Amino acid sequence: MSKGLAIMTSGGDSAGMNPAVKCCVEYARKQGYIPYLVYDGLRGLIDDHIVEATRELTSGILHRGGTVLRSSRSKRFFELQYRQQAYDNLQRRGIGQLIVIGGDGSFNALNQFYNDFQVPFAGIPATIDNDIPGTDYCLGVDTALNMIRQSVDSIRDTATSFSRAFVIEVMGRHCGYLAMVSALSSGAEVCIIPELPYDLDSIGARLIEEKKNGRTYVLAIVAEGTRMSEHFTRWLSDSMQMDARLTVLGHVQRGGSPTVHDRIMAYKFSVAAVDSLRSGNTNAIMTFRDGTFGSVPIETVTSSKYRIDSDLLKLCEPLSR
C-alpha cells in the first residue's frame, strides 16, 4: 500500500473544512501515512498544486473559516486527458489514496477518478446546505446556522423598533434545512421552503389576526430555492399594511470561525475517513446517522435523494400556512 495520502477541499466552502484538514493530516501521520495537501481543489490536482503537509502549513488553521486549501470547480476534470494528468501528479509522489472534503459534486468527480485509475478515496461531507443523502449532518451547518441566528436577532431589534415586517432569505440551494432550523430557533412567524406547500391566504389571515391581538412586527424566513423572497416581501407589505423589507444574507452564511460543534464533528469525520481507507474501503462517504458515525458507498449518495427529517417538517408546517 502506498503511504502517500492527499487531502483536498472541493466545491463550496464551509466552516469546519480547516479543522478537518488539520485533523486528517495529524491523524494520518500517526497511522504511518505521508500526508499531502492539494491546493485549489480539482484544478490543483490537474495543475500539480500538491505539497507535503508540514506542521507549519496546518498550524493555526483550526479557528479559521472557509478553507486554507482554497477550492475551485474545474470543467477540465471532466476530460480524461486532464484526469490522467492529475493521476500522474499523484503517482510521482507516491500518493495512492485521497480524502476529499466537500459535497456530492466533489464526490462524483473523485468517483470518476477512481473508476479511471483505481485511486481509493474517502469523502467527508461539508456543505452548509446539509443536503447529502445518507448523513444527517454535514460540516459547516452549525456555523452557518449561528451566523444566520446572529443576523436574525439583529434584524429583530430593528423590526421591533420600527414595527416592520422583515423577510430574510437564507441559502441552501434547493434544500430548506437552513431556513427551517433558523425559523424555529429564531421564533419567526413565517417559513417558506421548497419542501412544504405554503398558503398565502392562510398566512395572511393568521398574521392579520395576530396583529389585531397586538403583534407589531413580523419575521419571515424564506429559502433561496423557492425564489419567493421578493414576491413575498411585496405581498407582505400589501396584505399586512406594514413597511416590509427584504434582507438577503448571501455568502455571509458561509463564513465565520467554526463553532465548537463543527470543530468536534470535523475531528470525528476525519478520523473515520482515515480509518476507512486503512480498512480497505475504496470510495466511501463518511456519515453521521442517529448519533452514530459510519460510512456508505458513493453509489448510495448518487442514487438517493436527500430527504429532510419528517419531524422537522411537521414542526415547520404551521409557519407555512
The other form holds:
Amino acid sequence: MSKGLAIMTSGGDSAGMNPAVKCCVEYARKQGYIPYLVYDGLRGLIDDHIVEATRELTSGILHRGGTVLRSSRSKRFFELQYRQQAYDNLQRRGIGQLIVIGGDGSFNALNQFYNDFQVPFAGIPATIDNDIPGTDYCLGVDTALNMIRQSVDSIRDTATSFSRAFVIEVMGRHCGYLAMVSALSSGAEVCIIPELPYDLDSIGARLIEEKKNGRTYVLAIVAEGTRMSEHFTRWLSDSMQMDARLTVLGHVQRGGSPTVHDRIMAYKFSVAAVDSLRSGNTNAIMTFRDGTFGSVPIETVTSSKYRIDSDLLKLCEPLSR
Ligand code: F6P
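Same protein, different condition: the form predicted on its own was shown, now please give the form predicted in complex with ligand F6P.
First the chain shown before, then all remaining chains and molecules of the complex.
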C-alpha cells in the first residue's frame, strides 16, 4: 500500500469541509498513512499546491466555515495533459490515494483521473445543494438550512410590520431541497421548487381566501433553480395587490461556522472514507442512507439522478398550489 494519502476540497465550498479535512488527516495518520493537503482543489492538483500535512496546518480549523484548503472549478482538469501533470505531482511525493471532499462534478473528475492513472479515491459528499445520488445527506446542508432559517425569521419580522409579501430566493442550482426544507421549517405560505409543479391560479385563490381571513403578510420561498423569483415577486404585486419584495439570500448561505450536526457528520464521513481506502475500495462515495453510513461505487453517482424524499415532497405540495 502506498503510504501517501492526499486530501482535497473541490467545487462549491460548504460548512463541514474543515472538520472533515482535520479528521481525515488525523485518522489517516493513525492508520499509518502520510497525509498530504492539496490546496485550491483540482487547480492545485495541477499546479502542485501540495504539502505534507502538519499539526499546525490542521489545528484551529474545526469551527471555521468554508474550506481552509480553498477550492476551485478547473476546466484544465478535463484535458489529459493537465491530468498527467497532476499525476506527476502525486508520484513525486509517493501519494497513491486521494480523498476528495466535494460534489458529484469533483467525483466525476477524479473518476476520469482514476481511469487514466489508477489513483484510487474516496469521495465525501459536501454541497449545500444536497443533490448527490446515493446519500441522504451532504456536508454543509444543516449549516446552510440554519443560516436560511435565521434569515427567514428576520424577514418575517419586517414582513409582519409592513404587511408585505416577501419572496426569498434560496440556493440550489438544480435541486429544491434547501428551499423545500426551509419553507416547511419556517412556515412559509408558498414554496416553488423544480421538483413540484406550481399553480399560480390556485396559489392566488388560496392567498385571497387567507387575506379575507386576516392574513396580512406572505412569505414565499423560491428555489434558485426555478428562475422564478422575479416573476413571482411581480405576480404577487400585480395579481395579489401586495407590496412585494424580493430577497436573494445568495452566498451568505454557503458561509458560517459548521453546526454540531455538520461537525459530527464530517467526522463520521472521514473515518468511513479512510477505512474505505484501507479496505481496498476504489472510487467509492461515502453515503448516509436511512440513518446508516455506507458507500456506493462512483457509477451509482454518475448514472442516477438525486431524488428528494417523497414524504417531504408530499408535505410541500400544498405550498405550491
Ligand atoms: O455549491 C452549490 C452552489 O452554491 C449552488 O447552490 C449555486 O447554484 C452555485 O453553487 C453557485 O456557484 P458559484 O459559487 O460559483 O457562484
